[in-house]
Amino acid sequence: MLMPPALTVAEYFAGIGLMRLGLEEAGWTTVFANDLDAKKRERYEHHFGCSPAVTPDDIHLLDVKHVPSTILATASFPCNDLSLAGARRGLSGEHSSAFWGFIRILEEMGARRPPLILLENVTGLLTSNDGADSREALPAVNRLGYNVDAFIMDATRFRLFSLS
């Protein structure tokens, strides 16, 4: 009997550290993480220790021999650019645009790519630029050989977790 790949994890623009918490609680292993910002890396060590370390480069500038093969890979790229409460400069803003950085990495790592990604985001991404970031984001995903749909969903349906 074969025995299924191990469920392991790469974690971009990682935070504090939420999809992991939720992943791991469903049997995944975090193998991978990176944020650029800080704060956001001390909160996320103080939750789970340094295993592993977050990396803290700029996913434009994070290098694809530095990220390890996995299953999953998931991006909760910022929203700033996004959010109806942010300037709503789209997928070419400062922040936002970082997803482009993960699509890079993607497109970069070839055969290496995990066979599953996750993207979060705010619902503005499927309206900013009239929908035109949508638009430009999902057949950008479907390039790299993924099937992908958008769907929203409502977090109040969901339990909430405890960090300490």
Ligand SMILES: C[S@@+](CC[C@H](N)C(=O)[O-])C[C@H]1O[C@@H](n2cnc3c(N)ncnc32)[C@H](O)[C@@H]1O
Second form
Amino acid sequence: MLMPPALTVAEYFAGIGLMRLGLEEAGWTTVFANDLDAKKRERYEHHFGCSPAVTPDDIHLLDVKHVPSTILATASFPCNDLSLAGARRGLSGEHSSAFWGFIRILEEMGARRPPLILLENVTGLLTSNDGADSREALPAVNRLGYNVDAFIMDATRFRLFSLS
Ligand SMILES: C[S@@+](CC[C@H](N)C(=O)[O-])C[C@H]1O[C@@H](n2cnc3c(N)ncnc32)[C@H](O)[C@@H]1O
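Please move on to the form predicted in complex with this ligand, as the form predicted alone is already shown.
Below is the entire complex, every chain and molecule, led by the chain shown above.
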């Protein structure tokens, strides 16, 4: 893998930028962000300014040529089909299948692929379709050359902050 500049991050499924908030505090710089929801992009850019502008593409259509090389890529992909509160269609569901769009981007980046990735979702990812989804998803990440592990974090252990 080619090494891009230190502590740079590409933020997929950027939403209103909660991932960026945490990473910036830890010294990371977001150089690319993507989300297809116009209202969320507006909130993101209201908070962080327009640099980088959040690209509006559907992850399934995003052209890898527009994605810069970074050290880290984050993916807070949709949980609608994984959450215990939903119909649990899993990673083939209309929304959560966006995970595979992220995998496609990494595949197409080839040697430019970031050395680190961070996937964030609900615990239902580990149990949907009786675990078959995670048994398919984690090896897909392995095949791209990443060591991968899943762990559960309790959000109540972290301090609250607010976006203006
Ligand atoms: C779980 S939310 C991410 C929350 C984010 N971490 C935040 O701070 O708001 C998932 C995001 O993925 C976006 N999204 C859903 N499907 C997408 C797709 N096919 N392509 C790009 N973005 C998508 C949604 O608009 C939503 O903002």
